[in-house]
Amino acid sequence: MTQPQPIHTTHIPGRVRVLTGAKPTADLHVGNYFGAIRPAIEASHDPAKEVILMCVDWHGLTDRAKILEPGKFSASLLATYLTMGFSLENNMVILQSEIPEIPEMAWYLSCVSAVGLLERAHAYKDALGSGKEPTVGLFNYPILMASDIVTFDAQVVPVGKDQSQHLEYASDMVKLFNNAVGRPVLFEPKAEIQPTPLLIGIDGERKMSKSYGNHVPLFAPKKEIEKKIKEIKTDSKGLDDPKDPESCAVFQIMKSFGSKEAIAYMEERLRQGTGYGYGHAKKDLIDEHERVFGSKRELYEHYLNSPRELAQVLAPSHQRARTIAATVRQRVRDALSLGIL
């Protein structure tokens, strides 16, 4: 039996291509940094990885009531990653809507995917279950996400357990397409299941979220940051009482972005308790927030207010991404015998 030929991928020898995405739906806060921003930045400094970080603005359009948000917040998201140190050396930061090959690839995937597959998608079922009228965009969301992945020959996609279905769908669609054309054309991605970190908000009860108003912003004015942090809910233990860091919202927020030294100092002082109350802890948290984020506020605002410069900084990323996408697109067109004869 003839063995299938390997796919001539666009991968760089010695590097694993990792694709990760972030949706620009609201102003970013410490919870976003902890859960998504910092892990992507750290991955970009790993010499064994080639990271494609995509601002998935098309994904944000699936909610008709918030259809204008992605366009408003894309620059903020891109500026945040650059400000906080995402390495553009051998990596890419791109805007999804700048890559026209993605919707074309989505069409090809949709032509081999059964309606029943999409009807079983969690987001679609949740919308129906909550009485919402889902858009066609939401129904087709798994196909667009799969297209994001296969358009760039992504090898690994970090996801939380709640997102693992999307990677299963992408894998299924790749198999369906390759089987339909009779040879391996699309590269099958692998999921890298990540722990889903939950950062408590300043109310000490719920996950940090802007919708709850219990968030700590990244680059807001210092006075606003101070006000938010001073509102963090604590228990009634006194100045000299030993305190449990693990049940202290101030310490949990510190752990999400602080230096090892700052975290260790607060933990030790809370456990000892002597002469160290929650007011002291909040003051230390304010100082660390200013060191990590406040010191970069000017750079962030510069990127945000200089769209032309932001576009220039990201131009090499988009050029590299378009080159990869065009190569994959041509493989698919050749397999389907599409194009000029």
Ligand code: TRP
Second form
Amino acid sequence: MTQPQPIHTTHIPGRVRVLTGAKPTADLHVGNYFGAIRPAIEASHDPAKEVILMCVDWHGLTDRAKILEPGKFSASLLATYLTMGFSLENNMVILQSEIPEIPEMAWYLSCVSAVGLLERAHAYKDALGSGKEPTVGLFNYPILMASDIVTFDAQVVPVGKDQSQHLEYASDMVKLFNNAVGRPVLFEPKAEIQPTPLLIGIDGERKMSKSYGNHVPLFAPKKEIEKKIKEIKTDSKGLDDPKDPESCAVFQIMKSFGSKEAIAYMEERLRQGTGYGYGHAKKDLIDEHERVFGSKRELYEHYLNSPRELAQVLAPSHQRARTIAATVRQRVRDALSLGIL
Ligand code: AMP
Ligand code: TRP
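Alt. form predicted together with tryptophan (TRP), vs. the form predicted alone above:
Whole complex next, starting from this chain.
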């Protein structure tokens, strides 16, 4: 921390508030589970943390051509975290667009942020470079993200390396704001850059990504999962040859979601080789996928088919999140002498 923090915060003593943002997209896959979903679920079971998992649907709106997508996919993102075991006991799962305090905060932050700062943002520069016409929404994306963070007095924000600039911006904006009002009002977050490596796709070459079509979905029909797993590229080693698990995509994918036992079994059988070909490994991976995700498909679909129930399950999260947001909002408005009373 580089500067004094506010004295009155909304934190619970003994618990670090962790904020994770996840963009709603179609067809979550095993790569998302490994890199984003599972770590957040594990954090939600840590008694030293208070985790806010926020589906950042507003962030998904910045591309005019895809403006209808976030609304379509939010429920599936939220349902996935709940289905896979995110603990709501001392944590929150929320939808960004349910928190009107966030865009208000974005306005305050935009009034202390220089245009030049945002012009240097990677995502904006990339969009310009590729000849696209960025929307103001895309330009303001880092401000909205900083608002997500400060609106909840977030202390720690776990992100991938690609998001480190956004976190630096959030710290910059906090400093600019606190300096402008002359006292520490906003809490400065700490970025926690995740060491998680990228999971390889079924082509055995590139990172697993929906845009490459090399992904294994989480909750697609069993037939589709089987087809994808059977397509995993392997080398031409025969049934009885010893095989190297580290260079085997089937094993890498198994490692990303399998139980310790299933991982250890496949590793040993591959190394020994005898009587264990890639076909056997794929069959084991299909079974493990069915055990971990397939067995939860019904619950996942239940949430998707009952939006009312999903809303009900999330109601306490939204209520608590809005209480925090209202407190921080008041702190900011007081610091700016806004309002009549
Ligand atoms: P995306 O929608 O592709 O940006 O993915 C959302 C998040 O899922 C990323 O920020 C990563 O944390 C995680 N993720 C996506 N693809 C992979 C992958 N192949 N390996 C590990 N993590 C991934
Ligand atoms: N920009 C992040 C991403 O693309 C998503 C995000 C939005 C986020 N708001 C956030 C992440 C707040 C952490 C905290 O992955």
